[in-house]
Structure formats: C-alpha cells, structure tokens
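Here we start with a single chain on its own, the form predicted on its own, put down as structure tokens.
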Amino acid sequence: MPKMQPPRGTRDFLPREMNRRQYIIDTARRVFESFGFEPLDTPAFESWELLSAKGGGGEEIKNEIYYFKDKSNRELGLRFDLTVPLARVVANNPQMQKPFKKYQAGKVWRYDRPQAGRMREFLQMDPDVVGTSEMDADAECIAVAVETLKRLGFKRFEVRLNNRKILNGLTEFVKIPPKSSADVFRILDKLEKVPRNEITRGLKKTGIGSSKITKLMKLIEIRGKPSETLPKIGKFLGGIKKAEEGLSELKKIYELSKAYGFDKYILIDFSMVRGLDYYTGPIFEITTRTRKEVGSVAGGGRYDNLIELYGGRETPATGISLGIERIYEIMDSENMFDVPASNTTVFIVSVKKEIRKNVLEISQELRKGGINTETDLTGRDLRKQLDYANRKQIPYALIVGPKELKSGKFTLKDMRTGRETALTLGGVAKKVN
C-alpha cells in the first residue's frame, strides 16, 4: 500500500517544528496578556448561515472555504477566520463587560491554492477589542502585534494603514456607483497577487469606464508617511463626510502610535483593501521588508456592524490577526529561532535494570522541581542511552547506578561540553535550573 500523505494544503509538524511554533504562540500569548487580553475558544466549524451572511463572509465565500453537510443535512463550514465566531459569541452574550478584550489561537481553513506563505489549514492568533469606537482600541491592537513581532526578533517591517471610509470616499469622488463598490474592492484586493492589466480588465467588467479606472488607480497608488499622504489625499476628499471621518481616524491612530512607539513603522497605503466585506473603518496589515513574497504576517481592522449582523446589539469592535505559519516561515528561513532542540533538560541514564524503581523515583523528584526529565523505556545499555540523549540534544545526562545511590552523589554530564560533575540531587536541581 502506498504511503498516505496529508491532504493538499495541510502539513505535519514534527517535534522540532512544534517547539518553534510553540515558542511563537507562547511569546504572543504573554504579550497579549500583558495588555489585559483574556483567552477565548470557539468551534472549528460553524453554521453556513453564519459564515455566508451578507456583510460577513457573503455567499461567494462558499468557493473559498470548506463547506459541507452533516448527517442531518445541516449546512456547515470550517471557520475561515476567528473574527466571525467572535462576533457570534458577543451577539449571544450581550451581558459581557465592555470593553471585552479577548484573544484566540486556533486553526482556520481556506480553500486557496497552496503557495509560499499560504496553506489551506493555518494557525492564527487574534487579539480583539469589543465595545468601543475609540481609535485607542485600534492603536492598541496594532501595538500588541508590533510588540509580539519585536519580541520574536523582527526589526524590518511596515505597518500599512488605510480606512474603508476613505476607500468609499475615493469611489464616490471618482463617481463609481455605490452598488459597484463591493465588487471594486474585491478586485483591488488582488493588486499584489495579479498583474495590473488583469485588475484593469476586472474593473471594466463591473461597468466602470476607462477614465474612471485610470483616475481611481492613480489615487490609490498614493502611499508614504502619514504627514505626507493624509493631507495629499485629503485635497480630493474634502466635503465627503465619511471620507473625512476616515482621515481623522487615521490621524488619531498615528498620534497614538507615537506613545506606543510604533510610529516609525507606519506606512499609509490607499491601495490596501482587505477583501472581507465586514470591515467598516481603519484596516491594517504588517509586512516584513525581507520576505514580502510571503504576504502580510498580521492584518485586521474595525468591524462595527458585524455583531449586530448576527443578532446582537449595535457594538463597535476591532482586532488584528497574526499569521503563525508565515511568522514561522520567515523566522525559520532567516535563522531567527533561539529555541532548545529538546524540551527535556535531563535524561537519567540507568546503569542497571535492577535500579529502575530508584530511577523513576529520582525522575519524579526532578519533575516536582520543575525540571523536564526523561528516562530510558527500552532497556538499552549505558552507551546507547547516552547516544540517545546526544541525538535528541538533551543538555544533561544524569548517570545513576548502585554506587551513586549508596553515596547520594550522582554524575551529571553536560552533553554539550562533555564535562562531568558529582552532585547531590539538590545540587543537580540547582545546576540545571
């Protein structure tokens, strides 16, 4: 029988990779919690009614997600992000104290063509703030993502900002009918993935004339520092109330970014759309300057209408999502990991099988002291046990035999240097901790 492979767009993570992924997850979790975010979890699959709601994922999302029917013929789908499930949770729990600051780590699924930085199954970590329309919440979500990246060792990255209100203002300025705006945004969202002439062809299919397309493309190509770009685009949008509101929101985020210390990373980019229909205000993406082909490592924005869409009260909300797979891919390719090869600190080498019970008792004592400890489970001789510990890159081997048990002193071998030291069990704990 041929070897069975994981489904296309998915992959297995062996211990070395999982240790590194866990390092990213743990770092993000510590940062999130340092800002006051609390954990949340939701089901991997949701009702199709929820996922396809107009203004959420939309009916067209069926081509992009894993859609299926269960044995009772109920329509379901694997979640394509963590924002829609959160909105359902908040809609169903209106009594929650606001602002509700939560984070969630979980796998999501999209039926994309697998490529660099894009799999069909991937892990996201999202901090969200629900219950305030103040730009302080948006700025804090960005600050959380930036702090996480910095703690992981990232230095060269950009925080790209735009606002859906500004994009709506631009289409109004160019005189594109409101009913065509959603289609226009969906096409513009592919700007970094397909040739420009394909974007132009797509826009023409929506019924927009060539002169309007040229004008729109010229405007959305404005990008740069907030002090330069916001006044420049503001000259075109004066008098368009929603667009002016969007400009004001970006200015506020920029001012707050100075206090958080991420102002130097900000780039205003009016071509950034973020394709999902539920965004209503500021949108943001973070990309690294060294591996742009991987795509954004974090992205999100404000979704003030989504909770009400799912039957809840009118509730403003914003959040950002960190793409763990993309972060991992970049860190791995650029040798950014400083993570032990093994989670085990001490491997106890048993000189004789007859002292197995003593070895287990010693291992339990070390574990009680918070030391990850492994013992031999196969009855190998001393040399093979040391070889095993060496191959697994376990830092220390503790040699235990009848002589050591009688004296109360054990030989601790540093597997990296080969140096051996005779220590009591208490001394071993102090040495390796």
Given for the second form:
2 protein chains.
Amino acid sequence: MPKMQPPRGTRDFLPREMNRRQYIIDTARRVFESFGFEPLDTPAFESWELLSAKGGGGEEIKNEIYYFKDKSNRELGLRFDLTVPLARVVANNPQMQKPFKKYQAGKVWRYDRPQAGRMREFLQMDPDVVGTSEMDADAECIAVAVETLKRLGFKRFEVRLNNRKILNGLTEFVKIPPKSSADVFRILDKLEKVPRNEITRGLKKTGIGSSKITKLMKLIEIRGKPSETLPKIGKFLGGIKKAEEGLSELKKIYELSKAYGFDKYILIDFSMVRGLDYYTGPIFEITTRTRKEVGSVAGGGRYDNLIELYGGRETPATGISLGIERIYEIMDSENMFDVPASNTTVFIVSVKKEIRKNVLEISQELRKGGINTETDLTGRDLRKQLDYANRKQIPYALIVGPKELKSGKFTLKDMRTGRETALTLGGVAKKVN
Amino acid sequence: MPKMQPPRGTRDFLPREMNRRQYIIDTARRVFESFGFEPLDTPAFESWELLSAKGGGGEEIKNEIYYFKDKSNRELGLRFDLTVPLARVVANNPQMQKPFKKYQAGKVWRYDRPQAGRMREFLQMDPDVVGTSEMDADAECIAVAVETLKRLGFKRFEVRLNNRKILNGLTEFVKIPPKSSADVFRILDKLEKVPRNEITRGLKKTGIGSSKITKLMKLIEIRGKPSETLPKIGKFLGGIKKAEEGLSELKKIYELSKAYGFDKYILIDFSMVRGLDYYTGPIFEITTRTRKEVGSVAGGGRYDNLIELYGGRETPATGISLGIERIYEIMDSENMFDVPASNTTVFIVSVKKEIRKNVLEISQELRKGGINTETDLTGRDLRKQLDYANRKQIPYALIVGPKELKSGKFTLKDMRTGRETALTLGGVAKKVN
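With the form predicted on its own done, generate the form predicted in complex with another copy of the chain in the same format.
All chains and molecules follow, beginning with the one already shown.
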C-alpha cells in the first residue's frame, strides 16, 4: 500500500481551499491585465546549467533545489523562481517588442525546511517589465502588487524599499572587501528580529572596525516614511556616486508612488537586503502588518544584468513576485475570504429515477442560461439528494417530479432559509441569477 | 553562457499563444463548473511508491517518468497523469462527501520521444466523479468534455466507446492466458493504422490459434454507430457474464447520451484499448475528424479499484482527461481562435513627460471603469508610443497632453481604422467598453 500523504513540504488543495486560492489567482490576473501585463508560461524544470549560472542561482543553489537527470543524462532542476526562466525567454527571443510586460503564474520549488508560510512547492505570480531602465517600471510593478492586495481586502501593509546600489555603495564607503559584503548584508537583514548589540557583535566578527560599524549602523537605522528619511540620508552616502544614484532612484519611485496612490504604504528600510544575487537596483518587499511572522507576501526588484548574463542583449528589467500561499494563509486566518463554498448554484432533486432524461434536459437548459447546475448521479432518494446539496452548501434545490413536469411549475427551495417557491424554469433562472 | 532553449520536450508559451491557451483553460473551467465540478490541486511530484504501485503506473513506468530523489533520499517522480494523484487524495480523505465531483487543471510529465502532439510536459484538465458506480457518472464526464469542445468551436469529432469488461471477457471467451492479453490488446489497438493481415499475423505470433483469431477479429470489426452495433454484438460475447455486463453499461451510456445530446458523436470501437492499467469498465476517447494524426484530444474511463489499491475504502470512480496542447494545436491549425492578440484595450499616449502624474491618474480612472489600460513606461516620444501600441495590437490609443488636460477632451484613436474622436473620459469609457 503506497503512501497516501503528499510528499513532504507539499500539500493538496481540496475544493473549498482551491476555490479560495482560485479567487486570489483570478483577482491577481485581472489586476495584472488591467495594467497591460500579458500572460507567459515556461516549463516546470530548466537545465541545471541555467539554474546554477553565476548571477542567477549560482552553484550553491544545488542544496536548495530539486535536481535530477533525465534518461539521456541531461542535468535538470525544478525552477526555484520565475525570474530566471523569464530572463531565459527574453534572451532566447530578442525579437520581442520592448517594453515586454508579462506576468507568469506558476509553481516553484525549493528544498527548504518546511515551516509556516514556507512550503517546498508554492505558487508565485510575477508581473515583470523588461526593456526599460526608467523607474516608472519599478513603480508600476509595486503599484500592481499593491492594487492586487487592496482588491483582495488587505488594508494594513508596508512596502519596504531599498536599493542594491546604496548597499553596494555603502560597503564601498566603509571599505568592506566585496567578498565579506554578502556576510554583512546577511547580518543587517536580521535587524528587525535580533537585538542591536547582537548585530554589532556579528559585524565585528566579519572583521570590520568599530568606526565602520558605527557608520553602517547609523544609515541602517534611518528607517521610516520616505518624506522623513529620504532628505536625511544623502550625507551618509559619503559622496559615493553609485549610492547617490540609488538614492535618486528611490526618490523617483516615491514621486511616482503618489500618482499611483501607494506612497502612504512606503517604508524606507536600508536593512532590507533580499536573498537572491541577481538584483542590481531598487529592491522591494511587501509585508502585512497583521501577520508579520508569515514573512513578506510580495518581493522583487530590478535585475539589469541577468538577461545579458544568459547570452541575451543588454536588457534592463524589473519585477515583483506575489506569494500566493502566504496571501492565502493570512486571508484565511483573518477571515478575509468572501468566496462561496461551492461554485454550483442549483441542485436538481429528482423525485424518481424514471424521469432522468427530463432532469438532464432541464439541467442543460439552466446551464445555457449561465446557471451552474448539478444533478444526482447516484439514483438515491429525495432526502439523500437534499442532504447532499445541503452539505455541499449549494444555495438552491430544484425539485422535479412527474407532477412538476406536467404543470411546468417547479419547487425552488432556498437551502439557506428553507423557503420554497413554485416557479417556471424561466422564473428559476431569474430568481437565482 | 547557459542554454537559452527550454529543456528538450518542453516549450515556452509567449503572450499571444498563452492568451489563446488561457482561453481554452477558462472555457473548460466554466463548462466543468456549470456541471457542478469543483477545483482540486495536487503537487507536481509524488512518491515513487505511489507512482509505481501495481494497478497504477506499475514498476515499468520508471522508463516513462522523470524520477529523482530529494536530499533526504526520498524517491519521487513527476506525476504522469492526474488520476493517480486524485485517487491518492480520495484514499487519504475518506471524510469527503460522495459523489465527489472535481476537476484538476495541471501539468503532467512523460519521458516520451517528443513528436507532433506529444510533448514531455503537457497540460491536462480532468473532470472526475468519485463514489458512484452508476453509468450516469461516465456519461456526464463524456458530456462535459463534448460540451467543452463544442464551446471551443469543434464541430466534427467522434466519441469512441469500449469497455474493459468486454475486452477482458473476450480474452476469457477465446481462452487467451491473462499474461498474453496485454500483448493482444496492444495489437488490436493498431487496427486503424495497419492492414488487417498484419493484425492477424501479430496475433498468431502471440500463440493464439486461428479459430480464436477469427472470433476476435469478428468482434473487433463491428465498429460504428451504437444503434447499429450494440444490438448485434451480444452473440459474439459467448455468454461470458462480465462481457455482457460491459455491454449493458455501454447501452446505458448510449441511452443517457441522448438526453445529454452527444449520441450522434458516439462510435462503438472494440479495438480501442487505452494504455493505462487502471481501467475497469467503460473507456472513452474523443478524436477530431479534421486532424487525426494529432491523436485523441480527450480520453478516460472508469477505474473502480484504484482508490482501494491505494489503501482507501472501496470507491468506484470515473473520469476523462482533456489534452490542452492537442486541442490548442488543432484550433491553431484550423484557425479556430477568436482571441484578441492583446488583453489591453487602451494605450495612453503621453504628449510630454511632464504630465506623467496626470497620465497615471487617468489610467487609474479608466481601470476603475474596468478598462485594461497601459501607459508608456519608457519616456519615449509620441510616434514611438503609437508604434508600440500598434505593434501590440492594442485597439485604442488615447492622446493626452497639456491642452487635453485643460479642456477635459481627449483624442481617442481607433488603431484599426485610424479614426479619431474627441471625447471626455466618461465618453472614452462608454466608447471602448
């Protein structure tokens, strides 16, 4: 007898959960398309060569992905994000018109330790803008994510902004050798979770002098609303050109955010780093205030070098990724779903088996009128049929028997109130639609 | 520089193709839900133990799937169909109300030799009815597939019907040892593609005597409309009870097909076998008449033992699987798609960069009115913006400049006719909706 559980780190979605998940997916799709993003789809697995290329996943990604060989010994791996496949598609299709605005909705896989908000299989939805270095593209990706969250009913969230150019400029300013900077970033990333003195202790261990640490900590601690933080930080950047460029990009995004209407959600946070190697400019992360332990519900940034690294033309690009499982988890625990338990509107209760043909014809007619209609497939009795419709939370039951077929009037039972009305088929269609 | 091509046997779907593919998926979803099927989702990979269990894939499936181990040495494989995962879910969730009517839309993977209509990664959409042995369930699965194809614009197709009980009864009747029956079925399955004498020669090689072959061939060759074939075949079944039960099931499906309205598409075909081991009753396959070389666009059947084999309760089940890539391929080659090249309705052309804020506000207003609206993200000139909208086949361009902002009247250009109209924003919304 084989294992009945899904593999560790993965899960099944039964209809009630799937209807809700589908609601999130459909809402996001509608918002993405309202901004002019078009759908794209790529395979679940990619060549190991692509996944592990420098600047993308890197060799070290092997420990975090599902790696395998096909029967011809090709090295493959399940994709760990949707950005690497997108960059491959763009590199492979130079003819595509720019800016290329696309979204992808797809599962990705990471061999993490499973925990709350972190499964080994999860669904991401990514809008990206490829082919422009203007901050308009970054602002629009954030706007699309914010609009999706608002449409789903989220009210309290933060859009954290930082810029890799500032982070890199900063390490240059305090003269941290490039090979230590990844360690430094990793430590800074924990600022919210661990006490300040633990951060400084960690930084000391990487071999940075205490005056440098003081400089770093000063900048990192300037967190808050852009109107307060952005004017203040110029002097901390020590005239490093790259960092100032990064600051000016953040200012542009902030200006644009006012027109898009997401300025009030922005939090400038120089301790926010984001894990992946490929970011080159602004980086962003959206967290909801109600359930911080779930982690960010969306995140992304600019990756201007990735497409060229994959052999494509020099092509700037930016994008954001929505984590559908995390959004689901928060919406579920906050009772934010207003999705019916069943997609079916009418269940036809057949009084006797002999009128099966009539029942089917009536069901086909209701469906033609756009009404999702289910009939009994088991031949069981009236009471059991009603019980099934009730448990499935189908809102209406339509009782059909020889008498009703003769008169052309059918009893429609509202399953929530128990109220019954005698109606023609046309009347039923009007009532339930 | 890593490989830019997707892995062998897989492909990318660029926006134009993806919009069309999405149209097929959305249409199928709507039809499935109109019959009361609810969505389900399962992981891309399953335990090797499950995939290779007897009665499902069997040990020999290893050559046809993507098999791998995770970092904890768990044996896993990408799913090769959606039926095995469904059976696992049902075995694992005995509390689920029956009949359980669900559909799954998901990618599956088979390590076949790539060829026309056969990729290594492909998308299936499967409606299934679990928990009833009534033929109503089988008829409804076929009806749902037929309705989907009709809704997509298919007119000429055949629903081939057979029954594993008849095939098994038949091998009993002609006394073929059980272990040769798989070989016999494989040979019969080729009846359409190879000459008759090659079939008989093949059968002789399996060691069956010529009188048995004659008997077999007689039955196999009774192909045609159910009204002509079903009354004739009883006498060929030699009183084998199982085979007669299978015949009576086909008769029931035929009766029900008249009420569902798919009787005229049915072709009784005793040479149709279907590959997988798990079928126990009626089996069905839908082929379109226009592009036979693509193979069947849908197929399925009853699998009454599978859930029990996976450790669940004894649970009859049936279902059908639609092959989305094949449907796509036929629709594409027959010019059946009526899907716009772009999802965007309006592109706002900005006369100068300085009015970016106004352009964004107008775009947000149009979106609120349900109009998919794109703005320029590159800061390029008016002519280049129009050129982009034109290439992307966006139907309308709205020209916005300081003059228009002052007057509140904007030029709406119909990109197909070139005609320009001066309208208020409210007028634009009315015109394009």
